[in-house]
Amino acid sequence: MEKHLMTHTLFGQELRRDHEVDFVAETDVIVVGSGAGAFTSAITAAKHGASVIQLEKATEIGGTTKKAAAAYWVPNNHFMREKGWADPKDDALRHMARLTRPQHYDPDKPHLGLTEWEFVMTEAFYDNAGPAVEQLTKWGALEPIPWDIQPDYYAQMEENKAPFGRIIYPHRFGGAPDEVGDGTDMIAVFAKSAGEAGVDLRLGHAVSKAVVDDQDRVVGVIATTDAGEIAVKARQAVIFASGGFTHNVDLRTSSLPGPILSGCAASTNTGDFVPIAQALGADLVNMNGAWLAPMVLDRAIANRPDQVCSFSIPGDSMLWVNRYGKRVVNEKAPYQDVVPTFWAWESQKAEYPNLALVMIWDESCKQHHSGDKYGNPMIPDGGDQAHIVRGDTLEALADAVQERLAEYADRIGGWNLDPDFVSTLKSTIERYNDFASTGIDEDFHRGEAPIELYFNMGGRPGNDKNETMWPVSDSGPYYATLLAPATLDTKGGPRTNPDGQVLDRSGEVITGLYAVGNCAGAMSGGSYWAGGATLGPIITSAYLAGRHAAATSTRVEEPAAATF
């Protein structure tokens, strides 16, 4: 059947016809980006015989991956199988479906309550994640280290039959055999492998347009460089792995379901692929989805390229309160689950009472739990403590918090503490201390889930009731910082098939166009399955996209219709 040609009138500025441009370079496959998804696609395509040019917007490689802990979640991986740890497909799919669409979940339905597309994509992830990691490891593109001590975020759920073993970390580049690394190490290994595979990596190339032929097939890109715009031709495919739209304030504000003050994605993640995909008629999905996490308000306002979210906040004589001095959340819950609390709306006062949460701790908590890993706000003495305020009394602490909030009034709508904040806070602390003395948090069940204990990073000596709780001291000094809603990155974009091919609104493949990672629509909805549930699916989909793109013929056949 002849495919109807698009006129490209609405978003024409993001597209060029091939007869209108002069290509300065030509290759089989173009990959846009240089994070885990981009490198995986580039290496895989090269290993399958394709020539590859990789274009990175920034002047350094790594994207958001370089800033991350870089765990990747891989069901039924080879480490689990070697240990005899079962992770059956049906059970794993039920677990992921339960988290993705809890309001629709039904284990007796064919798709478990997921849409057909979500189910097919989730099934493809389970089927291919393990083989992808094994193949990338054989190529030297990954150096995986199993991390069996970290539970899944929802290890306690009935549907989770394999709560340990799915999480893998990168090896420290050049380190001891079992030394765990992070995103910097993962990117170093990827870059080395890509170089050995012959990938032509070019920095400072911001892709802003797609080039299409007279059959509306994607045949190249336009990139902006210091020397001006250049056109690069792709004989087989263009794979976008350019990240989400965390740092596009307009798109973020109009798409996400609540206030987001910033994010820790790479500063180049401004949603460049969204208008290109729209211009090509792509079907956008999950645009209201994001990988959420709290961030210190001072860091969110500063919006520095090196800023991080607070993924793991240890501490026992520590609690979070809203502008009224009330606890409103389990402070140890997974970071994704904390953020919707910031979005609570008070209709009679027409306000977000939790727009920022005041994290308060005492001197003993500082001594036992200070650190700088995973965004811990309790920075040790000698480190950067500019975001921390101090008071010898709760009254003095509240005054310091109010002064800090006043500095940011124009960024947070004048949000500040209620006049009765201190008196309510004292009652809140008294109630919290009663819970801490018994080890049972009757309000929010803090410390009852395995991941909450893991994130606390150990308790203080003598605490044999609940290592995440200890009475707050009745005397100062006290410390506080402000936490705000943020993202690791967004996860909305064009719908793809399991091979990463972008689909139009009729469900047909847009020939020559692929998307992987956070620039593509995620099948996980608003959920965050576990630590590494970002990079696990990203690496898997990027592997499949690179393999498929390398095997694609050079524009001689019409694409097959999608099945969704």
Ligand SMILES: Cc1cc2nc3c(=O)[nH]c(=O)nc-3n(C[C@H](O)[C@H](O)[C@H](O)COP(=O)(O)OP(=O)(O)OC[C@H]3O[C@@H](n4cnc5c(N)ncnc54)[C@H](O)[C@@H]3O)c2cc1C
The other form holds:
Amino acid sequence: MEKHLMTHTLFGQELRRDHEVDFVAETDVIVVGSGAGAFTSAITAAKHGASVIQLEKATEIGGTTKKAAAAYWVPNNHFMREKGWADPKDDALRHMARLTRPQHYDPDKPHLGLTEWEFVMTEAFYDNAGPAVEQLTKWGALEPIPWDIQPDYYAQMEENKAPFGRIIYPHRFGGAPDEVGDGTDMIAVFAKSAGEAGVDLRLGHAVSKAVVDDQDRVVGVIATTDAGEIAVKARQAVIFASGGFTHNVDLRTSSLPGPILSGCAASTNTGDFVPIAQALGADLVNMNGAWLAPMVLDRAIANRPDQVCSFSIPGDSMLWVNRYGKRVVNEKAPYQDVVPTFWAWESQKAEYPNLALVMIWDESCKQHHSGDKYGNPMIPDGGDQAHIVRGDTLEALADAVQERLAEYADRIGGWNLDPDFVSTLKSTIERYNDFASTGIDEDFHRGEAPIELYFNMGGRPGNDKNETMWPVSDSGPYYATLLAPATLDTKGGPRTNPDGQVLDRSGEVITGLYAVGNCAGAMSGGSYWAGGATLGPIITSAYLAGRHAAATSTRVEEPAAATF
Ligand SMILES: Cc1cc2nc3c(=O)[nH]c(=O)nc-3n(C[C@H](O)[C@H](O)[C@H](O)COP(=O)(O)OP(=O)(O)OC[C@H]3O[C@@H](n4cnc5c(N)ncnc54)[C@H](O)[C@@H]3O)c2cc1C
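How about the form predicted in complex with this ligand, since we already have the form predicted alone?
Below is the whole assembly, all chains and molecules, this chain first.
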């Protein structure tokens, strides 16, 4: 139920009353950001007859979305249906529920072990993802290419009845009909479509405050620009799609459940919406949740805007060890799932033994698996190899790693290698090589899930056992880099209803306020359902929010509403 008088007192320097400000512009709907969430909402609202002003903090469009591979995961999509591939709702919900809350999962419970809110949001995602993508495609806002060869991250799970077919990639903007593109292409198509729909996009506008009327409805925003602060009025709604708080070190450190040394979200994603939402009395959820992946430590420390995480690194005669020289994880597991291993706490020593993991590979792995796709640290010769150390022996390699760690001592609490690192590493490699020669990783089951083979991108000739494993050579040169825990972005923020309306702590709608994408609280808890499971739900919720926000447009001349 919407209300106009709030059940709590508004407070905070992030709010202004409308009678205190002079609006320099007025529109039906304000959209904050220019990633997938923002563009989807802006285009959808405009197509439903609303005038839209889109405010982006950066001087260029695209946010994190532009950096992404930009797969989007869409259960029961029209490509699947055209092929006769079933993706029944009950099974899909079970699959998502088991991943979101495994500790409470029960297929016989009405909400499958999810909270009621998580269940409602997950169900809304299943019901609306396909229709949203179809409509956006009809408008020319998405150019989808189904990608049936990539298995889901949990293709092997009993609950996963549609392990292939839900993943869609963007078409290469202006490319050949079947040419697959990435986030740059997704954003280019969105921008073109938004322009055609009449969206008024303004760069260099960092929204810092919400404007409320005397009935506590959100009626505008204050944005900081080069020319100072300006106020923009929204007759209908303000939709935040301003990304997560990866680059707000204080908030990230106090919210996330373990150490995170950096992230590859847009550098402008500093959680600006969090204090605004708090001041408006929003109910924040999943603030300890993030989309996780390892990142090369040197890149994490350099913190450049163009940095990316290292997603599912290919390679066979390659392994990761901790400060004691021990393997601690299946190196091929989905990137979300390896990061909690970095957070393991050793009580007696009061330390994080895995705060960084040393990725080690040999010359033949370099020959077979070098590349720079998806943050692969094994950069081929001629590329930027500054993060790679080399040693002709394992002893020399360990010395080089130790030297690198010493350079970063003040950034990682003096974390370094144990004095027995090399001798333990030698036995670790011996054990790993035994597993590689049989093809069975008795410790971590590397290479047993379909996605692990997919991301390994093929094995070397002659390896017919387990293409993700090959014995590490007993002679150098050896190479190493350090991996650290990082985020793609965070996924905590205000609780919303399926239409993206922000809810306060008593479950009431905060009138005029919407949140979509990584600035909103995600219903998926700490999980990453599949490749594309950030953008699938983001596009879906942003579509629903744009449609809802425009529903009571007050524009005099409205374009014909789109048909469904
Ligand atoms: C290398 C990489 C690969 C990835 N691959 C995939 C993939 O294949 N599939 C997938 O599902 N996900 C992937 N992701 C994650 C995905 O990119 C993000 O989850 C998604 O793009 C987030 O979209 P968004 O619209 O919520 O936010 P963003 O795209 O981050 O956009 C937020 C925007 O808000 C702007 N902003 C912030 N604060 C303000 C403010 N105060 N005022 C105005 N504007 C503001 C930012 O500048 C930014 O432009 C990947 C991420 C990376 C980094």
